[in-house]
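What follows is one chain in structure tokens, specifically the form predicted alone.
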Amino acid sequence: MGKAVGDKRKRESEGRVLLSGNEAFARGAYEAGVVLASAYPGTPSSEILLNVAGYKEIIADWAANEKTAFEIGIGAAMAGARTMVSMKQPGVSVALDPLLNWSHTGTPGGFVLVACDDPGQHSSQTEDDTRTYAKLARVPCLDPSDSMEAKEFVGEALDLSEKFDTPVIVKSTTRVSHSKTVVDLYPRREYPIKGFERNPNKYVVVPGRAILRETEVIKRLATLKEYVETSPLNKVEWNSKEVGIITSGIAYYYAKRVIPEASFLKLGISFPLPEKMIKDFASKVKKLVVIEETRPFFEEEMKIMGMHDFIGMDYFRIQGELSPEVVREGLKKAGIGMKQSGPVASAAIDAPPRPPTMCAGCPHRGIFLAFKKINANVFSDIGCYTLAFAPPISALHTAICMGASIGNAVGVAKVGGSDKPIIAAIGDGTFVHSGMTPLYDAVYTQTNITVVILDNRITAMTGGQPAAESGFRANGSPTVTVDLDALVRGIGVKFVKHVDPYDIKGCIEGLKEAIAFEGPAVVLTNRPCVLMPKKIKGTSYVILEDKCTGCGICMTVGCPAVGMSDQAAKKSKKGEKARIIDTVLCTGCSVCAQLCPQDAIQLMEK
């Protein structure tokens, strides 16, 4: 690439801000001269596309889904253009198999992965530690420890791109993401779009010309390994060097925290690891603290170094995330002493339990319960809707990754596994995601299943982000709609039925219909989001008391509008007539309504 426009321009500062880590990933986006960023949403990443798409001078769009956004990601940066992807970790792996071949072809523009770790799984089915990721594909991953460092290592993992040859990853984690930390502004820089070159033994993945490129991606990792040894994101901080502690990331800052006197080793690139630094360093502290989060990746990889005389994971948490509160406890029990400059505040909350649940008014309730109505199997799929495992709905049956719900079902049904309906599960976004090819297996196979897309318009759970469905992008400007009944019956679904997820009875109905079909059937619920992109309010209902018997049904509905007096939950008796609707959260969806057998559930007289 050439170099920035304006490179020998100084630098003025546009001024100081509060970010959070989100927020300065797209702002080093900006700043560093992306021109693409592509993504698909997940906590903790999400706001970074959607900060992304406030700057007029980049490209930003949610992908369908993480290999999809990785892959479009790809072509703009074959075409000579800065290009950022972001997702969330357990994202990464899918889109494990571009990242592989983009990690041998090497990529013209500058590429920058930025994937969000959530250590103690937050929002999140498993507690992945990125590193382990570019270990795999041997690129160069870089880990800040603050919001500052978020924004300038977007800038800096895209020169490292150009200048090796490789997509480079940066790291985040939860408390990176979200916390909020002083950044410094400045202008954006432009870089030349050189455009699209043919170079197909470059770019042509085939055996042949693969293995000659391998040998490129180990001639490029040893030039990385020599490269940290002297680059400026790693930093010794000397001060007492009776204490040694090599860390990065939001750790570093949590060390800092419970032990400022230390000597400390920053690790702001933690892939590949400077082996001559590190040995360096150890030799001149008294005693050696590794402390790192999630995996003891660092440890490991000093272990490979031939280090073994140091203070590892075994005194911290191997599980879950650290905290100033977790760090000093360890190092309390590796018997080193503290000279403490303030308190640490502990990590415990005394609040009670607060189990998820879905909104009052959402659309899936109602589905859910018709789903008990039939005894159903109901292998379910990554959403809002996965709430309704927990009791009282207690109507799904399992939940493992995106897409994986249509799968599931059609395993279970090949192999005659289940003596009941079986039913998947899955959202709109989800299904896009994901869900349309095992839903095409199922038709190839003629698999008697019964899918049901949970169509509500947008991407929920993640914070509303527009789906790919929704008919609006990244930036809020409209777009097409995809037809979901043209879709599914554009794969070969003969059987396709549309029902009101309000309506309980006509949900019953309309799935009696599909299990009865032979082949699988597609079932689309019609309601959007209660929440987003605005919240949907009608009249309330509330409960008339003279009719109550007080049978508790209502209470089985699991909305969290419907609740106990404060009388009966004190006395808590078996048919106490105390129910209560929160007129404030009740949207007026009607579903308690059509459970109550003594019609004792009435729209509030306005």
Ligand SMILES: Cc1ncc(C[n+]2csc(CCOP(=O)(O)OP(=O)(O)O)c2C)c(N)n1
Given for the second form:
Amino acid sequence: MGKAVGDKRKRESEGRVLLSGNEAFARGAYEAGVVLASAYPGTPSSEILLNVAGYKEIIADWAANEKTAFEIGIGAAMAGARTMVSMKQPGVSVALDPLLNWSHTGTPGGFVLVACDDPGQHSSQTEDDTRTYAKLARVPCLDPSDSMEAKEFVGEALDLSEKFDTPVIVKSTTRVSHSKTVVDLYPRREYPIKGFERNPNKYVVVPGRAILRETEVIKRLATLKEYVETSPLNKVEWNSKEVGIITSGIAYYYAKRVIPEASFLKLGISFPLPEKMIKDFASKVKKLVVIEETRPFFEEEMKIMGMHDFIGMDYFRIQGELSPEVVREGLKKAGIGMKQSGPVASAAIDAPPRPPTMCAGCPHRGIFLAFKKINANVFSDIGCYTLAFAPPISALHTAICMGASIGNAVGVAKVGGSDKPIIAAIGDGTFVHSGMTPLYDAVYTQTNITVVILDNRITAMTGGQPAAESGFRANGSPTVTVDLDALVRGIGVKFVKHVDPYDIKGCIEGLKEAIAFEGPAVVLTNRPCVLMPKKIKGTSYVILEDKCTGCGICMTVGCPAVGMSDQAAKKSKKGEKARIIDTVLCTGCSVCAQLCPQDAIQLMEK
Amino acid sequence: MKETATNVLVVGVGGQGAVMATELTSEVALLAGYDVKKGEVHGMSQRGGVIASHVRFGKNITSPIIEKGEADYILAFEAVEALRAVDCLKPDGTIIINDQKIVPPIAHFLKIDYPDKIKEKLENGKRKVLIFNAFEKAVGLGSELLVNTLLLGVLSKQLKLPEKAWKEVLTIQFAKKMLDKNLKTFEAGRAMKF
Ligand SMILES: Cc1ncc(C[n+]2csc(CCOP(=O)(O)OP(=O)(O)O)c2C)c(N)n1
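Output the form predicted in complex with the named molecule next; the form predicted alone has already been displayed.
Zooming out: every chain and molecule, the one shown earlier first.
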């Protein structure tokens, strides 16, 4: 942003508010004239589209998966509309094919991908670094440190995208996405939609043409390398020249917290790197330190530049998140003095663990208990139901990546590698994301597996985003509901059975039939999520104290509503063994009642 | 530019309202003219897991997370969570605890007892421990839904943020129907003696 433009925008300010990074990305899309936003949910990125959907100027929808989200975005940009696509970092792997090709063709409309890394794996299957994708795709990667930058960098990315004919990535991390910081709001700028113009030489990637595009990508990268040397997004802050720190993203603020007296080269663009600027900075400071999160990306790039004399990742952390503490300890280890000493931790006190659990009334509970009863090998997937792997349910044996369950089950079955029934258990959301194609493989090869689609009609794990099975869109407006029964029959499955996941016996019978069937069989569960989109609360169950023997079988369902309180223990003759149902939490699903050998769990009388 | 910060850590069990408490506290700090950063990780915590939400306000706030030993105040919505968070407290910090027990379901399975003597465990040297059953008191004031506002009332009395800003934020937060009750509850929290 030039200074004059910056001043003009300050004058137009619409106020100062606190926004999370994700709210700020959404606001950035609004201000920068984005017309279409397309996303697939995934923590820590999900609130971006949720908030975009609140702006009536932007068409915002959840797509079936990250690849389709990206391709819909490409279409909008092909029509010359400013476009934002967002997802979590593992999602970029799913969208990698279109990303690499879209980098090759270039984009007529501004195109930004916001990708959120999750260092520390708070809610991710892998701890990877979006910057490595940017390098692979040879597209610029911007790296905001707080919400104001998150907002501004969306506009900057779109400007760069249009100027250099390239998709641009804005990389976030859990801390940037989920922290709230102060943001100045500006009005929206409108950009006319140019409309689709034919240019097959550029947009048809047949080898004879694609090779010409490769030449363009190489040229573009060289131009970008020139540009980043003078970009205002890369900033030098001179303080003491004793220590110079090269950093980006949230790590910048951790370093500022710990050693504000140092000089800083804050990289707003983390790919490509400004080689001259970095070498110039390095030559003027006595000790050079690189502080970055997730992978030693800057470090490796600098080594390619022939730089070796600096303090890097080894001193800080090679796994997990950074924090001011980690930065301070690393600097100490490297023998760097700091003016402020850090706080001293108070003594910790032991507290019982509190891992996340399936909710009371979760429709996934009963069906997984049925899997356990029939002692199946359960190849599963990613969603709330993955919690069934943990005790006390412990009824799930693999979860590799979204959509893997069915393919994994097919592979095991093909080599005759299981002496137990083979079940692929997959959520409706995950089935739509990437379960349909492996089901096709099962049909095509007539492999004998049972696929259970856990249809709670929502993407629950990530906060309740709607999908095609939900019947409504991101902004809440109604739409058609995709019929999963018709869908699987359409793929060619000949055995389809519906079961009530609250009915354990019914589930076992249904599963047995499906397992006995020669060829791929599908079992669909039919209960919605109890939390989203609506809270479901039926009449609670209670434990009849005189019938309860305290055997504890009701506790093996892992329900937060079934437990024991000291009050109950005190009041009851059974003391320690007294069980109790929290009638506020209990939704009345009846699963625990079905398991009670004494019939001591009964519906509460009103 | 040097950072000066007041650090407030709010902890609880997913779904209890810890995030809303930091949300309102940070809005009050912003209104009072401070730089503010608020941070937490949400994701799995929704499913009955632990939630810890950080607010830092003052001048030139850098990091959005409170380090161990750095919290001036901890507000714990649940007693065990107070224990879990205490390594973040400054030696002379204040900890406000809702003495309401939510037994982690896994504790039954692992046969771990819910800890007792929470107050005694936390009282150590110069620490100030303010503990009461906010759930029961809120029910007494009209509804269990008032727990959050009651605890904020207690917290607000400790923080050096103008009362007027608190009331302004509460007025924006609550619908007309609920506002009166919430303002009264907030006052009740402020008036509490420990
Ligand atoms: C590639 C990728 N994208 C997104 C996610 C985030 N994510 C985790 S589970 C899930 C879907 C859950 O939906 P569903 O299968 O319907 O199960 P539910 O949680 O509703 O039980 C998503 C999108 C991920 N882990 N990996």
